[in-house]
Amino acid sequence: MPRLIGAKKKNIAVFISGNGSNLQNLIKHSLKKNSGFIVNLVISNKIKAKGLKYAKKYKINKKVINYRNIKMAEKNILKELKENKINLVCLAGFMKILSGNFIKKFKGKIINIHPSLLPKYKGLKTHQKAINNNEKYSGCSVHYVNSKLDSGKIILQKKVKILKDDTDVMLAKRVLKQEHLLYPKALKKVLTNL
């Protein structure tokens, strides 16, 4: 499959450390007519990341970073973005932390999804938290990274009711549902931008 690099569409490059469906979805989406950017390369921290099957599949570059070392790990991740031409991060279920320097190298130009209506539950265990907090609704947000966990500026946010005998599994496939409509959304808005 021919894939376009260019002045076109922007080139993204999607971190991921799991099964990389937030990452298959937007490789889906890239390949439309009028999306606005192409997966150009994908970064995980882990060699058996799931998520790594499609960038195979797809034919894009990909890239294992080993994080024992923090600032070479950085510094690797910051040549290949500049090899690839990278014009915007996604981060997609990257269970890593970003250090302040590498965000200030690219500010504004790093987005990720989270699976809570932000501010509310940063971090992990989200929907086990908005249950045990008896919340009427969860959700997933998309937001620019910055040095606070969970903490940039909201870009998009859906909501997702909780129903009375939801667990925390079936809450997070259907919150999944409603990441994987909002990111190309939330994408697209941030692509016009730069």
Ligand code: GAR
The other form holds:
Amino acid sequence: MPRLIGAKKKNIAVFISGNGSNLQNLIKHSLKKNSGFIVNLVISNKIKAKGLKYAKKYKINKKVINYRNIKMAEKNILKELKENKINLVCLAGFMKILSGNFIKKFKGKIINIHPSLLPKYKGLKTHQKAINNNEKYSGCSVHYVNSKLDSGKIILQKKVKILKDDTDVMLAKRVLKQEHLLYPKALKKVLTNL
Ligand code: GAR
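If the structure you just shared is the form predicted alone, then what does the corresponding form predicted together with glycinamide ribonucleotide (GAR) look like?
In what comes next, the whole complex appears, and the chain from above leads the way.
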């Protein structure tokens, strides 16, 4: 994207709860010369999230947030975002719902990847629901986060064909591969407008 060349890289925080394959993928993309972004903060609500190992490997600041009290949790997250001068938050398998208040404070600067062709199949068990409904396709969407679950403006989507005899696990694996292509593309699109 010509507009990003030579421009100062934007600071990204990635929020995770699990394996962190999308986090790893975003970090790898950030290392490319003209990526336009740096991942300089990883937030997890789980101390045992496997993805935290990537923060360690690439020497990125990481913070595990105790979510027993959501108000305190979000206050701590906001403090981290401020301290690390974060321009954009990327949710990548983060299994906590952000409050309307938090979203307002970071308005238009939080995006999420979701494993379905939104607006279909918000929430959990998306591939199983698509299979049960005899859908021809599942897929993934990157969207802005607003105060309604998985409902913000869609940035990019990718369809993945559901095969005969697919299980949700098989389908999730193929969709995840597409997520790794889609998220960096969507991010690039968002960064040009930031
Ligand atoms: C991804 O499939 C992502 O789309 C999904 O969790 C997985 C995380 O994988 N997110 C959601 O379900 C959010 N509602 P990863 O930890 O390997 O990136």
